[in-house]
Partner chain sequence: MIQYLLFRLLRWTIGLTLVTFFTYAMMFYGAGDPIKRMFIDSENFDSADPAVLEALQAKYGLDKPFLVQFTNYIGNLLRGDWGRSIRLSVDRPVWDIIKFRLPVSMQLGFAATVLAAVFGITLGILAALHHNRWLDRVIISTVIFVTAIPAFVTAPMLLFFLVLVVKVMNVPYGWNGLFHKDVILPVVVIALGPLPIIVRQTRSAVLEVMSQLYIRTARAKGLPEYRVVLGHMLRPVLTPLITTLGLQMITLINGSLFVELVFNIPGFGLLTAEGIRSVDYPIIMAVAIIGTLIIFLSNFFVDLVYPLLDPRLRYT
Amino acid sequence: MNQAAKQGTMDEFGVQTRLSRNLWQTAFRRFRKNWLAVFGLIIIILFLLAAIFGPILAPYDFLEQDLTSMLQGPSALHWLGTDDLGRDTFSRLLYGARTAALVAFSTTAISLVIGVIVGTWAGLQGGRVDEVLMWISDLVQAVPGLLLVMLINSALRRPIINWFDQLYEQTRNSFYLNTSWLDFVLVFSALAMIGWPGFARLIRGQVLSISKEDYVLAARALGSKEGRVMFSHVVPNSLGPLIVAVTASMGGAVVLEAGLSFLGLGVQPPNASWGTMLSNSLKLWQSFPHLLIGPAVTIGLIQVAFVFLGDGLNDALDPRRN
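How about this chain only, in the form predicted alone?
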């Protein structure tokens, strides 16, 4: 009897393994046929490579100024021209990719963790807990996102810098003089603050709807533990919408970071940012359009690539598609 039970368990795991492998193979075939999704994936890979290896690939240092080469158009020496300080535009785009990638992935990861925890807790607990958590998420979403981010950055940046100046006067520790990392912390915190409610509502809705499906009820009736039901049935069937939300959030984070830097509230010089490049080009772009075209096209292309990738992954991983 024990041997038969063991064999039955092994067969069950073997069937589950084969089914899982077949599902992933089917998803890969679907994704490969979607040329827009493949295009988006290629752009995102190039974006990540630029973020990782940008300083190595850049022909010039992004801070290097050459006043004899100011406002030059694209050429063999400067592929995308130079700005009003003689800095190479292509090199600055590569360095800016690191800033954009760091902000996009970090803020999305923070928002996702908070949103999944809050949404799952609200969906499973229901009642008063659900009402309170959803009321908080509604309150955050009721405030315009960009306005909230601007408020957080402008309200916290100066007090923190003043506090660090006081700490330096007391300790003479040079660590408190370098506050360039503060820009990233404030951007991460502000964007995560406005990003988690969307994930929380999405996960809550998935938990509430999928938990009532027949196959979930059958699994519970057969004695499956709640954790196994969640990770074997609820979570896998929530992957499609969640992946779309994650990819859209990454693209949105890139645009929001650029917008904040454009307004002077995001990543500050000497750190490179596509938004800062756009802001610096405003007065000169009509006479020197290459200053605007480089960062603007890059931001738009990255945003579109994330959308294409998310839609393609959603279609490929949707278990209801034939």
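Output the structure of the form predicted together with the partner chain; the preceding block shows the form predicted alone.
Left out here are the partners and the other molecules; the chain alone remains.
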């Protein structure tokens, strides 16, 4: 009651000037105050930097096996120690960041594209089309996600390998023989398959609700052109939730990739993946716990950072929050 009264007076006097401030400026100001979110953002930026510049920063080649220094603990030479093949853990973590970032971006991009197409189609078309599309996305979401990813992953691997073998036979282009990036494509497509329904639902909801909002009606009544309504009202208002969803999706993709690799179904060795490192360390962790700590802390930290960042963005971008 108290709050309602406050808002009533503020609507007439104070809020008017505050709202005229740019949405993004307000969001940034709010975001900056949330130190957990800022911490998340810093970690994510470090993660992306590691993904981009990892090979330059890495003290060793991630494949380099030094059999004279296997399973060493942390030292000045090997900051996080070495694994059972004498590979430098820190360098492998840096290369793993590249894998994780690649998977996060591609998966999110693919699911976002599919989600936008399906969501806008369902939202604008309505009726039967809407019902069927939403039923399909419900169905995809109802199947245990990990199971679906594992199924798609193991189902697609062989046909694609065969297909590339055939292409190689026909073209003799050695490009088709190098299948080390194939795992990436497989992981992207499998993860995008379970990622798109979330985006589709979100975008459909946004299309449906925002186009009915009073301010859209008001803009139309004032004679705004359809394009202006779209870009100055509908898009900015749906961007907030979408940014939050994108953040969540990237975090989810990182964790699912690690999970798949943990199960031995994701990015295959010799490519570096945090999940593979973690599952390898499980054989030896009682004697060599440093193998476990590196990848475990990295995955955990990135996840926490994504969640805090998403939360912060969610609070900062919500226009109804004061």
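Residue numbers count along the first chain shown, from 1. Definition used throughout: the rigid core is the maximal C-alpha set that superposes within 1.5 Å between two forms. Given the structure is predicted, the values throughout are model-derived calculations rather than measurements.
**Student:** So with the core overlaid, does the Cα of Pro159 end up 2 Å or more away between the two forms?
**Tutor:** It does shift by 2 Å or more.
**Student:** Following rigid core alignment, is the displacement of the Tyr168 C-alpha between the two forms equal to or greater than 2 angstroms?
**Tutor:** Yes; Tyr168 is a residue whose C-alpha shifts (by 2 Å or more) between the two forms when the cores are overlaid.
**Student:** Hey, does Met150 budge by 2 Å or more at the Cα between the two forms once the core is superposed?
**Tutor:** No, the C-alpha position differs by under 2 Å between the two forms.
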